[in-house]
Structure formats: C-alpha cells, structure tokens
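Only one chain is given next, in structure tokens, and it is the form predicted on its own.
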Amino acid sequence: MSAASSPMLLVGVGTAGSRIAHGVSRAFGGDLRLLAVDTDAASGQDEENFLLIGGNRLSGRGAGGDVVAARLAAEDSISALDGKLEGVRLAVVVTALGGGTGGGATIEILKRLTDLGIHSIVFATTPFAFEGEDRMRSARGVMSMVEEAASAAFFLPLDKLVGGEDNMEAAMKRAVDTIAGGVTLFWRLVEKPGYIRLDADRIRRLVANAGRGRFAFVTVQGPDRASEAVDRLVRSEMLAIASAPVNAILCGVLAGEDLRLSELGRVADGIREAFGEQIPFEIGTVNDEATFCGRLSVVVMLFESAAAVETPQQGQAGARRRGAAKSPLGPGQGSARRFHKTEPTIWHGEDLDLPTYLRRNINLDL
C-alpha cells in the first residue's frame, strides 16, 4: 500500500509536533502518509506535506505562544485541511501543549476530524517543570479539551520521557525517539503486520471513544529480552501516570525472525498480569528480519475508564455529561461542555467554562 492511499494519516501540529512527526517518518523509513500543520512558515520542510494555517492573520510568523491566536488561525484555515484527508479513516496527531500552535490549533483540527467521521489518536507532550507554571497551566487548560475532542489521548510529560538526561540536545532527541519508536511500531502493526495481525478496523474499534490513555515503549536485547522488556514496562513512569483504572490494553511487538513463541507469551502474560488479566487485550507483531535480529521492541498502550472511579453522585453527573457528548445526532452534534452551542472561553490557555477545581487539578474530598 502506498503512503498516498493509506487510510492512516500522521499529523504533526505546531513546530514541536511537526518535528516529532518527521522523526516518526524517518524511523518508519519515509513511506508514511504525513501532514505537518503550523502557523510558522519556517516549519515547512516539505511543501507537499505541509499546511500553513492563519496566513492572513499571522503572516506565517507563528502564534508567539498565544493559544487564542493559534485557534483563530486554525479556524480561518480549517477548510484547507479537507483536501489532505481524502480516504483517511484514522489520524494519529502528535503535538506539544504549553505553547501557542500546539495548544490552540490541535483542538480545531480534532473537531474537524470528528465532523468528518475520522477517528483520532493524540500523542501530546506537556512541558518540562522548569518551563514554569504559566506553560504548565496552559497545557492543563487544553488537556481536557483534547481529551474531549479526540477518540483517544496520550499525554506525555517531557520530564518523564527524558528521565535524568543532563544534556539538553540529547534529552530532546531521546524524547522524540521514544515517541517516534512507539508511534512507528503502532503504525507498522496496521500497515506492515507480522504473524499476529492487528488491522486498522480492530484498532479503530478499540480506540473509538477510548478517552485518556498511557503509553510506553522499550527496546531490549539479550538472552532474557522478553522478561527484561516486561520488567522495564511495568516499572515505567509513563505507565504509572494513572488518572483512572485500565479498561483495555493494546500491545505491539517488533522483532526479527528469531522471535520465539515463548517470548511472545512472556510479554503478553507479563503485561496482563501487571495491568489486568480480565481486561480486553489486543496484541500484534511486526517482523523486521533485516535490522531487528537479536532485538525486541514492545509498545504498550493502556486505555482508561473514568467511569470506574466515580462516586454515585459523580457517576450520575458523568452519565449526563456522556449522554450529551454521545448525542444521537452524531459526532460533533452533542456537547459535554457546561455551556452548550458556544465556543469555550479561553484565557491564558485555560478553559474558563470548566470549574476551577478541574482546571487546577484539585481533588475534592467528597
């Protein structure tokens, strides 16, 4: 299948998101359907796969960290996105929250995808702690809207992605490589499957309205590589960032022809034992005998169920909200927002229509 005819599209939003998307494309080998969307004309590495938004409003100079300006720029140019979406059934969106274009344009792009009946999976980085409370607050203000607009959303704190790496250049490369490795393996599961196939329809059914998720990716080698992979994944800080119990697991394994059934069983059993043996579980493999003999890569995606941790009072309110969001009128016609049929009120990256305790992540002792 050629990249142009693929039902999957990788969308990088903003300068950082576009950089990650190009990293995914390089890791995949180049033959991948890609679109970079930005308010900054300087991000256009490949004119054919680049969409400049807000040209009349921002003149290609970027949003300057202004979430509202980026969102308006996306609204101005959203119809130009349609021509890039022919035949697309699943979009993987990579973005960085805390800045202008990632925080503002991503929401409008996700809304457009929903209106067109295209499922979306979002991988969004959140700022380093040292970047300051303003950027963190901006990211938090957008996260709830991303989660509401996307089929599934993975929020990836940069501090946890890079670990204790001291060198800034190496740290950013590690962050991009980790996301690229995981997204690439996810892509290969659909388009270049191995002995155990995960087709696009099964993945779409899994991620449809899945909500928030957790994500981790490891590559190991050696005689006990399967056990080591499971151990590293179970101890991963990325999978420990829990906001709700897990209700589905997606696991992908990349290896060469030396992959043994016992290794595959060890990975599957270890992941299920760690995160829930009774939870729906999907696993797929990718074979790469040319470059992966002796190595084993595993990606794990945990999808969460917010309903499982609600109190009875919260459950009733949540049911009403979900009922509004899943309107019988179809995608995009209902609203889980407090104020219906209105645009959100955004101030310094925060959605003021949400209660303060939600925007500030304050737990209420009910």
Ligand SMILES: Nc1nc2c(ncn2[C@@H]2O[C@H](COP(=O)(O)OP(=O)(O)O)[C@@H](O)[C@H]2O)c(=O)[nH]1
Second form
Amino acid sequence: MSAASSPMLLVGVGTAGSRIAHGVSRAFGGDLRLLAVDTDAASGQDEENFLLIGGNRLSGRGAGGDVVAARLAAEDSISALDGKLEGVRLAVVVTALGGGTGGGATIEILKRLTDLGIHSIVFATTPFAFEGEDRMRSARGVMSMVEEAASAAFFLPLDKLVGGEDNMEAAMKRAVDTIAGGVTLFWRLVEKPGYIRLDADRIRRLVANAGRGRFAFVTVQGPDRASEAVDRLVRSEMLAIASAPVNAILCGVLAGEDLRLSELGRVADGIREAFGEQIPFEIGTVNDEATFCGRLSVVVMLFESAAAVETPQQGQAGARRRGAAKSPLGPGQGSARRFHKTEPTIWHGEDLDLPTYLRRNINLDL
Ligand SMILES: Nc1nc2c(ncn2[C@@H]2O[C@H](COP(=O)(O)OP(=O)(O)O)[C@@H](O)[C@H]2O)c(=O)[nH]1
Ligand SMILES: [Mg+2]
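Given the form predicted on its own, corresponding form predicted together with the ligand:
Shown next: the complete complex, the earlier chain at its head.
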C-alpha cells in the first residue's frame, strides 16, 4: 500500500513535534504517511506534507509560547486539516508540550480527529527540568486536555526518557532520536506484522477509549536477549509513571528471522508477570531480517483505563464517546476521578481535570 492511501497517518505538531515526526519517517525508511503541522513556517520540509496553521494570525513565525494563540491558529485552519485526512482511520500524533504550538494546536487537532471518527494515539513529551518551571507549568496545564481529547495518550518525560548529563542541544537531539525510534517500532508493528498480527483495526479497537498509558521500548542483542529485554522493561522508569492501575497490556516483539518461539514466550510471560497476569494482553510480532538482524526490540504499552478493552462493535462509536462510556466508576465520572490523587489543574478558572462535557454541563446520551 502506498503511503498516500494508508489508513494510518503520523502527525507532528509544533516545532519539536514536527522534528520528531520527520525523525520517525527517516528511521522507518519507507513509505510513511506524514503531516507536520506548525505555526512556524520553518518546520515545512516539503509542501505536500506540511500544514502551516494560523498564517493570518501569526504570520508563520510561531506561537511564541502562547498555547491559546496556537489553539486559535489551529481552529482557523481546521478545514485545511480536513483536506489532509482523507481515508485516515488512525492518527499517531507526536508533540512536545512546554511551548505554544505543541500544547495548544494538538488539542484542537485531536478534537477534530475525534469529530471525524478518527482514533488518535498521542505521544507527547514533557519538558526537561532544566527548561524551567514555566515550561513545565505550561505542559501540565494541557496534559489533561490532551488526554481527554485523544483516544490514547502517552506522556514521555524527557528527563526520564534520555537522562541527565548532556548539554541541552545534545539532550534534545537524543530525545528526538529516542522517541522517533520508539514510534517507529510501534509503526512497524502495525504496518509490517509478522507471525502474530496486530493490525490497525485491532490497535484501533484497543486504543478506542484507552485514556492515559505508559510506553517503553528496548533493543537488545545476545543469547539472553529476551530475558534482558524483560529485565530492562520491568525496571524502566517510563513504565513506573503510574496515574492509575494497569488495565490492559499491548506488547510488540520485533526481530529478524532468528526470533525463537521460546523468546516470545519469555517476553510475554515476563511482562504479564510484572504488570498483571489477569488483565487483557495483546501481543504482536514483526519479523524483518533487514532491519533487526540479530537484534530484538520489545515495545510495551500499558493502558490505565478499563475502557481500553473494547469489543469490535464498540470500536466505531468509541472515538466519539470517549470518557463517557464504560467507566469503571459509573457513567460520567471516569475522567474526573482519574485525577483524584493529583493536584487539580486550574487553567483560566476552569478545573481541567474535569472532562469538557462535565465542565460545560453537556448531556451525553449514555
Ligand atoms: N525532543 C525534542 N524536544 C524539543 C526540541 N526542541 C524543543 N523541544 C521540547 O519541546 C518543547 C516545545 O518546544 P517547541 O517545539 O519549540 O515549541 P512549539 O513549536 O511552540 O510547540 C520544549 O519545551 C522542549 O521540551 C527538540 O529539538 N527535540
Ligand atoms: Mg515552534
């Protein structure tokens, strides 16, 4: 299938988000349907795969850290976005919170995707501590909105993702490469399945109402690579960032022709043992000798919402009814309660931890 007609679209939002998306495209090395969306004209590497938003408002010079300006810019340009979404059924959105565009425009884009019945998986970085409290506050201010607007959201703290000592430029570059590597593994898992298939439809059903999740991946070599992969994942800080218990697990095992059944078993058993043996577990493989040749990569996604486990019939409606249906806490309370252990996110006088439909008293047809 050519990239242009793929039902899966990679969307990079903001300057860093666009950079990450291009990194994924390079790492994937093949046809990958991509769209970079930014308020800054400098992010446009090629016209066909770029959408400049808020041109009238911001003159292509970026949002200057203003989340609200970026949201308005995205709203202005929503019909241009529609033009880029033909045939798309699953969007993977990469973005970096802490600036203006990544934080603001992402929310509007996600809402539009949902309105069109397109499921969305978001990978959003949160800033390094060295970037300062303002950027961290800006990121925290939008996280719950991003979570609410997406089908599934993975927040990746840059400090935990790439660790400390680098200078800023090196750290940023490493972060781009690392995230691009992880998203590429996920992309391969869906687009190039091996013995065990995890195709876009199954993924879509799994993420339909998944809410917040945790994401980690490792690549290892050597005779004990399966055990080592499990060990490293179980100890991974990225999988330790919990906001709620795990309710479903998705695991991808990517390797060359030398992938043994016993290795698959070791990975599956190890991950289930560590994160929950009683909860739904999906595994998929990719067998690609040219790419992996001797290496073994394992991707783990832990979903924290009970709604992550959807039946096929529920999948279609899921994109439009997120947050409302199938809450373990009863209708209308799921998202609000998810944050009960955290400080409330008050932004412009609104408690953003409450879903929009509760804040605005909108009645849902439950
Ligand atoms: N991974 C990565 N993150 C970056 C890079 N540049 C900036 N960031 C992060 O992205 C956040 C948003 O910055 P930026 O993309 O410039 O803002 P935006 O264009 O307004 O969305 C920053 O707070 C950083 O945490 C980069 O080159 N790589
Ligand atoms: Mg920018």
